[in-house]
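In structure tokens, one chain follows: the form predicted on its own.
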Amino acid sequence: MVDASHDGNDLITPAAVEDVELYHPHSWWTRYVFSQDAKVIAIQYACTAIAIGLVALVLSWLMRIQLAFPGVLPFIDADRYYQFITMHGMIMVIYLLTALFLGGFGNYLIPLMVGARDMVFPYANMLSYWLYLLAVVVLVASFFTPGGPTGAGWTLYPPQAILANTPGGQQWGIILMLVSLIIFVIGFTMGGLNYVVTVLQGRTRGMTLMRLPLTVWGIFTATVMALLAFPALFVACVMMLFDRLAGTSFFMPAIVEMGEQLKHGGGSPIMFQHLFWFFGHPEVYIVALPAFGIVSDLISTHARKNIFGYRMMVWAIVIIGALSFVVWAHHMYVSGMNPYFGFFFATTTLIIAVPTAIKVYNWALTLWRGNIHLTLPMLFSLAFIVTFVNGGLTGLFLGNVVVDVPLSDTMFVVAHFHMVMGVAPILVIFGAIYHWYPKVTGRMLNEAMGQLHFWITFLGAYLIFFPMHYVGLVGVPRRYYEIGETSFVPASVHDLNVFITVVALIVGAAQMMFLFNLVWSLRHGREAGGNPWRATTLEWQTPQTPPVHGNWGKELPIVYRWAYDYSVPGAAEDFIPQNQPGTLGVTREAVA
């Protein structure tokens, strides 16, 4: 084992450029509306976001309605019922979690962790801003259209999402899914182009690559990832396009509906399905990668205690984000493939697992022997892990071969998508939240609300998916829109279906009180001053709280050590943020 040193003035190396002058606003509508300020867009980002999630959540209400009350709502027929889990699962994959992670907390936190007054390219990134909302405008439009949004299910398969007995499927609905779907891949590529040249080339002096927080490494790396991803699913969309408007056969083989031959033939919806999954795959790591980076940075932070083994964390999520493009066919094992396939994409899936294991290891490291502060970050840190452990675990099952067919198309792999890509990386955003709040406005969020939020969205979660679990094991389908007298579903699945429903209602709710609580906080909040969480990170030593446009005054902060000198004895404090220069300080890592 050696030594790598964190800290030295020998790392701190002459500015390279001089400072550039940014783009200052002279209205209302170009400091608010059409803003080039990061910080702002990452506050539009946001709020956009959240907006359109509520919409999924209501959706994901009226669907657990029927499921437990079947023909309580009449408006909702089967129709609607395909509807609404199309819109639900895209929103929230795509609209609320990618946008939230990548387009609000990368936008806020980067130019201030990596010491920059902005992004490299402040006007491209507020075009993929507006592109997002046009984006969310086209598909929240296609509710308001004939026949409605489309029904095909949220991984749009070919050919049933372009036939006519499909919801939308010969109407608008699909139409305008596909184009929302390729207005925001354009959009995100201006800002995730954005994210990587400012993280390589707009760094302050003295912060090297392994200075950077964690948290900029898993949304850099995650940004990478959408950059060779997207590209897939943008080519799908407009393939399927062709197909539904121009009579192309990409996806569609030779078909008969209701008796009639189409005019389709020679096409592969397998194809789509590869396409659709080499992005959806690393979709799932596109998300989790920043959440893993934040929660590395909220533990460390509210337990007092460096990180253990900043460079293994780095590498592996280097790591996992390279092997989530070799896994993706684990989605397909139920559309007939070579056993050998079979063989590679079961064994790339549990490698994966190497790395993710590694960093939950050294997430119970950082906290062993930690000043552990139960903070509202804090709490959600740690459920966050315990749930993604649990996710992780039932996705050893799913990734086998000879276990997934027969589970594929049962609830419990709709139990296991959400603890995985639902709860835990929401876990994470509450967190994430409650942490940088007092960055964003100057001021905390209420405790006793944020308490009660946490125990009754933690909880809620576990109520709501470890039943399910039972309920994909004894063999009840998903995306069935009513259960029925069927012989093989035991009574207590109605049971546990009320449960879930009622349980799920209460969730719900207990957002509401979330929201209030950033409302009522921003006028009502105990004044946070610059620095609440004695934290070592850049974005905590501005001048200003809130940051003003620029971030840093008139000279930008140098960086002399790496973001997690806690607790370092002989230290004045028990934190040194990142741009305090000296040698004390626990600053070396063994690396192999």
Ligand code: HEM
Second form
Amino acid sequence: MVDASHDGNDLITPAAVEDVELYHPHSWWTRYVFSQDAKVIAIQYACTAIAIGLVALVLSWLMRIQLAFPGVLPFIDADRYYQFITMHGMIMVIYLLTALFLGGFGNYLIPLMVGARDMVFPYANMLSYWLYLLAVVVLVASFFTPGGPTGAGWTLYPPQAILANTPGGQQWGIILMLVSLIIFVIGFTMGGLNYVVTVLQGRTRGMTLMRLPLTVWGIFTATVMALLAFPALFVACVMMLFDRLAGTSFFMPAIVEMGEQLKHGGGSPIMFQHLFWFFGHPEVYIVALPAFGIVSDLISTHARKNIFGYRMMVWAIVIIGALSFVVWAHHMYVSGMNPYFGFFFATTTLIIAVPTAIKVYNWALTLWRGNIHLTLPMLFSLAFIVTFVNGGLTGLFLGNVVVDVPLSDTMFVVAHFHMVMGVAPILVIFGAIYHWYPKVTGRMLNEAMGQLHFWITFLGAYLIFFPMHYVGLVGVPRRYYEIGETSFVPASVHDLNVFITVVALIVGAAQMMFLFNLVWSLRHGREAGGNPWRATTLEWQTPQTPPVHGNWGKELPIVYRWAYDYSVPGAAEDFIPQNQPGTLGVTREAVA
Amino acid sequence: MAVVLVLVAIAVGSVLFHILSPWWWTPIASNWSYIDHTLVITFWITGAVFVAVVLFLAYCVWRFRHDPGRRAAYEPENRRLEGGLAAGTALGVVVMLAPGLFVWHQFITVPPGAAQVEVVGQQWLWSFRLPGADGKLGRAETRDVSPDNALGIDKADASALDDIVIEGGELHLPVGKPVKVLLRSIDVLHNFYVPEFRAKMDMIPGMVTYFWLTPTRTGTFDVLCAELCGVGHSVMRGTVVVDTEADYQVWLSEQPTFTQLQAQAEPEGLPVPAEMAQAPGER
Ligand code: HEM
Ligand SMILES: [Cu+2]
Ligand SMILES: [Cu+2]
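Form predicted on its own already given; the form predicted together with this ligand follows:
Full complex below, order starting with the chain above.
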């Protein structure tokens, strides 16, 4: 057996650079609003993301109501339905999940977990948030423009995205969407560079890369990927803006729209799809990798056991990150691209399954012979594994090119991606909030409300999306305002749709209770103390809870061990914090 | 304990749902039963993995749940176990991928004698074109679309003149004959989707895409659009009828050629799809 807990860097080198003085805020405004403290920025990011996420949630209700009870809400016409789909999808993926994982958890946890006082470029970090907020405002503004927001689908495929028969195509909707995305990418880049440089340069003494908690590895790798992937989205948006506003034809071939020849010609709609998915597939992992990292730490802490196969977990994250740049066209098997690409992309896609499966095994093996505390973070982690495995496995259908042919663009796809990149990461977010809320606020979230929230959300989401696969298998296409009369959809599918909608409404309502819990516990939650979960990582070892500006008081912590010394044989406690010196546990000699 | 029971219920319930629920694909009407087989193999492999993982979780929670005095084991790594699991997974992946790629190769390789039909999409109407007596489809381009030439057929191309043009009507196909379906769009992306055929492919303005199939039973099937194409996407429907050879010949002889259509061309403008006037949503 090889020991990963000590890696030969046990000698603590003297500080390479002097501890730097932070910017000191002088007023309420610079402390809480235009703050440069990563922790405040994190909370700003999180609150904004949750607020806009609520909009997406309400939109999902409206769509589900239309699918189960067509026409019952007369204001949902086809235009609105497509607008709702588009805004729901885009908000969930970009403005909620990406922003919350990287801007929210990234900002809060990276400096604390690596033992830094703050991000390395605090001012750019602040700008990053304000640009994100601007992007959200522009996005929301499109609801109030003539014609409303774009209804092009979250994939924004041209030519229809900028033509008159798509809601917002010849009005403001698509323009504001593209502008908002462009602003988002600029803002993200400022934050993203910060996260990367902080992880590479801001670690405290003794915190080697192979001692980083997996949370940091997940967020770090996702950020690197985002910095490489978002430019593709950025240029695609700029080019489409030109097509829409300046009459260029990057993505626009010759087109006859409702009997009229348009003044476009020669462009390639497929080129947009390549650009979009070159961003879009890594985006799936930009959301997934932070979730992988966080859930690893939750499982380890709450099972009181070291994460199994730490180095394998790190490499799996890095390999998944790298491979996810060569699988994008699995979203395009039936797009009309050169069919021979199918061989390549099916192979790469299924190869990714191997490191991904290893992660699942290692989570499960961490539980094995653990000491499992069924706390809320642990419950959400278990729920994550179930949904993620389910959604990951249906990915093997859609990745395996020929099996994708009947399923693509059906509700099967909708069920698959909700399971794997909708529900699974959201469950991790919930687990993470229950886990770190005590550090952020000093108080525990209410347990009873949490339990109710957990059970409704987990079981409800499974009941929504598991049967939905079969709606797609029957043949119901996605993005259908209504399926209407067909010869192949039996009437019972309608009953299933009603069931799914009812559950979706209940699950949505449970989220309101969660939000209430977040607010209620601020005042009424049980006092948490500094380290309620008895965890090893540095953020739990701060001198104050909640940590103050600068995080560490006079002296930066020094790291002596990896992040997973739980239940070390011979140790008095069942955890040894990373900043605690000593040779207890598995020393290098003992396993040599 | 609730957690353990729920996990077991999820594993068992999902399998039972799969077996017992009435929702399954519509009976196939083409040669692509290979696709169905690959799909079924995938269902069983992935289903087994899912059940195994969830039951393993349930067991862990049941067996290693916290009680006072329990202490977790300390085992950072286990190279052999990790390597073995990775190898097993790789094997499972190969078992699924190999037949998948094999069938994909068939899917994109059109058999030599296949007949040709062209499907043209526009918002929100299906049109079709069959080669005439010469067995060849003439050239066509979006730039040539005009009020009396809805599919943009090149009048200068001799092989186009006898092409059979069906604007907004039904497509008929003879049973048992391989056919290459050429796909074209004159406005936005569409996708020609007949659930019973299993095959589908996007249609892209400015390009010709294709798939092929052999219809294996007669009948009337719905055509749906499976790529978002604007606000009328879900009402873009059509019909394919698979005929016996005799019925097919009767139908074929009743269809007008391009030349005949030109002769009776109406000058008013392009035929506007009926749905358009009452497209859902007021615009
Ligand atoms: C209870 C929660 C949710 C419900 C009930 C729900 C429901 C829906 C529905 C009904 C659709 C439209 C399906 C169609 O007709 O094609 C949809 C699309 C979508 N949803 Fe969700 N959703 C939920 C959560 C999420 C989450 C958390 C994500 C984050 C990834 C997400 C991402 C998407 C995306 C990307 C689309 C595709 C939009 C498009 O087709 O352009 N959803 N959702
Ligand atoms: Cu992908
Ligand atoms: Cu369509």
